[in-house]
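Listed next as structure tokens is one chain, alone, in the form predicted on its own.
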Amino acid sequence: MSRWKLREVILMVVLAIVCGGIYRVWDVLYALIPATAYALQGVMTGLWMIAGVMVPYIVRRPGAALIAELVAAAVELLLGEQWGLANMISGLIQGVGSEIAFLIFAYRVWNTGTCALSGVLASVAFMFQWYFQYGGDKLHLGTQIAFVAISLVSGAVLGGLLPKALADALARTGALRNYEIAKRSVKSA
């Protein structure tokens, strides 16, 4: 796999400053749902972890997703998002958690199953930290089982699917021509 190109990296930057921004918006949003609603915010968690999909799916290149959740953590916090630093704990992990997919493969194989267990394991990562340092700890077993199970198909869905298919309609108007995502066939899952 070849080095970096400039035109790679801003793209990358752009697409996470995008993301930060969406991110924030999503917080006002999340805050709006009521502590106990569970459910709901297993919903939501998904959403969170788009650049680390829709970035390296477009680039494919080692370090994408990691990078680009931090740079969109990075965006969210200065926006003003309510969890302060440890937002940017969370752009870590669910980075790291998002790139494993990638690498898995080995930087080979981009398609829907791939997106979609990137989106799920960014999901997983953040269970560590929904559990330890957001309370999910002191809630009831099947509270629990619920958010997790809830969360990680908002993982695959909102986390996975919608940015890969937001990058195929990117691609698809001709945009993304000088990048990875247009260079090569893209084979569905």
The other form holds:
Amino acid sequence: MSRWKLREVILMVVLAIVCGGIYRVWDVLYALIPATAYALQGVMTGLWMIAGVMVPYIVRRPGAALIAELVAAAVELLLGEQWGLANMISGLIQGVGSEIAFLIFAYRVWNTGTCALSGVLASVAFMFQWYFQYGGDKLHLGTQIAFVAISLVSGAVLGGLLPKALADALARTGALRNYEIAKRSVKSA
Amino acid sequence: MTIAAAGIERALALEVRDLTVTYEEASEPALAGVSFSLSKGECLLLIGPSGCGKSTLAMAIAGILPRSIEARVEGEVRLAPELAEPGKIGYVFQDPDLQFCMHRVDDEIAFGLENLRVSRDEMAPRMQGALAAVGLDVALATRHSVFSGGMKQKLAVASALAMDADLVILDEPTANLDPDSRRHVYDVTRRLKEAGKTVMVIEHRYEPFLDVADVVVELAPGGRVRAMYRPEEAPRRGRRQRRRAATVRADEAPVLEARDLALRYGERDVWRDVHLAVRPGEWLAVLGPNGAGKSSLLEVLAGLRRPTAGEVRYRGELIHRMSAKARYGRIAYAFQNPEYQFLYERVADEIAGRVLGDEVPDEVERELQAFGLAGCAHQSPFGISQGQKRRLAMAVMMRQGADVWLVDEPTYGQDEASERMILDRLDALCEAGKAVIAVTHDLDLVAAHADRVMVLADGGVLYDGPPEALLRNQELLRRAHLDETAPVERSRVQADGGVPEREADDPPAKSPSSGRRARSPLRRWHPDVKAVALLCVAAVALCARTFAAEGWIWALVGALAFGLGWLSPWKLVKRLSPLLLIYAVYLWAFAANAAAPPGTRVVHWLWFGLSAYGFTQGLLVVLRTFATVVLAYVLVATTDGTDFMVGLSQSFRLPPKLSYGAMAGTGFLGRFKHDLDVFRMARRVRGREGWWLLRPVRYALPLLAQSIRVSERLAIAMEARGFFGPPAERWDARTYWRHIRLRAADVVAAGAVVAAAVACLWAH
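The structure above corresponds to the form predicted on its own; please provide the structure of the form predicted in complex with the partner chain.
Below is the entire complex, every chain and molecule, led by the chain shown above.
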């Protein structure tokens, strides 16, 4: 932890805050779609995992995925989301899910594959919460399978590839010159 | 680089020899062979065009370079021995909002003292002394977010003085301030000089500092010293005294007209009874103090914000009835921060309005030339200098061919050359029969360019007429905070600013976390232990599977909220009631879709299968989830955010870098909503607001780029206050102003509450 640079800490918090804000907007959209449109709910799932990929992909430090997702969830909570502390638990387990993907590769591999995996694992973590807490277990088996499948794909795309693409786009603007993401790509190029 | 403490002449504060600084990835040095010296107690004024290395020089002296910003530094900076100690060089940055990392005045000043390991008992007197020295008369517990820009800069200086700084560097301290606030900065500079401090000021509009300065150093582009002057020899900036010829076409009908406008935010009247009409060729300047609602007026005129009352017409047509496309084809709008308006990743694309390949068309190249952006074609619009960004935003807007130009602070943060170019462009627009409405703090600009001036202050229009009469009216200028020369009284927070004034009996040494009023047990609970305990209760609550268990959980939650938290049930209901609707919908979803076991009754209607089974199961889900919503409310309502973060280091040994870094980051939360609003408007002006569903995605990139810049500046400002090395890395290598104690009772209480929650699960 003490190897973090101060600007990385602040960047992590600030990015997590922005993600928390985006989550909150997404919460409102989620409340507006029909509560029985499970497929659409599954499609939306992935966006709530972006902090867990974007931040570690930029600062490339152990723990970044977990802390960022937790902070984003806390910000979402402060902005008045509708799930209370259950949302913090989502943040916690999704952050762990995101973190595991990078941990498996010893924090050395940062590419499309690991980012997508990170999004998928965060989605998997959320599936447990969905099944046991949000009443997924009360639905028909067909609905359950469809929801899980769609959510995992959404986790890979919205929760993995999108934040990676965003971070890459940010790096191209030159804003990330002082962070690991820019340094690594310079070396590999 | 060597920072040598010895071998410097006794009377010298610092000596710079042949200093050259090269940033990573830059081919040219930012600073090339700079040499000068400064005596103790003297004031040095550093001037030169933007981008010539003024801040680089100052930051190299303060040691920020290369500590916080990576760069190659060659040559020597020799400091007097007493300046080489931590905290002896104070640095005040340009943006008053981006140098604070805490929320309250006392925490803010204490932050620097904690880094120096000053004992807690010594902190309060030092804070009081520093506040008195800068003439800032506010209670220690005041939140500095309510301060004017000038007061914030004073607080920044006070923070440096509390650390016993002998050299204070002011880096463009007045750039963001209205004339009234600027006076405070001149005032505090004079006070520093009188107190015998060595001072270094960087400024574009430096004339007012010439009175206190002893020596003026001018840098030239390329980072070389162009000249050194005595203050009386320093070049005076070309005053824009020559008035442009009037271009207003008084016989033509107004292009933009507003009647009976009023704007309220919640309970507060921002302004009312605003009438206004601009004719072709007219330049109207809008003046007024910070916070008078000038930018909001401009937004209302552009149809970006609906007024509370009144109407705005463009050539007789109601503005909000026009389609966005028609409206922003005719009305151009320049935001104070040009970054909000950029849509593309390269400058050339921005001008062309589409993504270009590697080939830049001649026509775009010419445009770049005309706006002094040659050579930037392939750079990111976010990566060019402040002046270049503003000119790029202007160039982009010029291509729209609008009739009405609404410009927010056109000369903000610009050096002289860039400023002149922008004003010439706006003059040319007026000559071509366009109308310009500019919000500004710049009286020189008003005198030279405006046909008419409107002063917005005290909730209404204070003056509307020709500039000459206004500039002669001292009384009016003072009321509108436009008088830069009047003497400064001690700055206080007004009672109507919603901040408590200091009470006579307020003991100054009082620790912030020991309030006088009785505090509820939940408020006295260690904040971090409480958060963990409530989170555990929430996790347990989510496992409840029967109505009996949920009933007991709810009883526990109620006991926490009202019995131990002393919360008002009424406020809680009011705050959480909007969520009830959402939960009602969830309940319906379960009732209509649950997989009812065989044998239960299911009513088929449309494609839903309604069942009592689904309803009861849904009720269980809703009850347990909503219990955590109430717990979240209890936690947020009874916890002080600063205590929470500081407690993490003090009681749980988290490296201060993480807790204080996070604290600094949260300051951004308040700005975020504002940034988002402005950003959305900027998109609308460019006709790229986008489909609402995709907005979160489309807005992400520029918002993120903005936040990265914010975090970098915050980090630099914190490190400049001694937050590096052990005080930032080890929890026990700093002192603490807030005293967060972890008692055995805190932990026992946590265990008891969680155990009670677990016991609820087995209830029948």
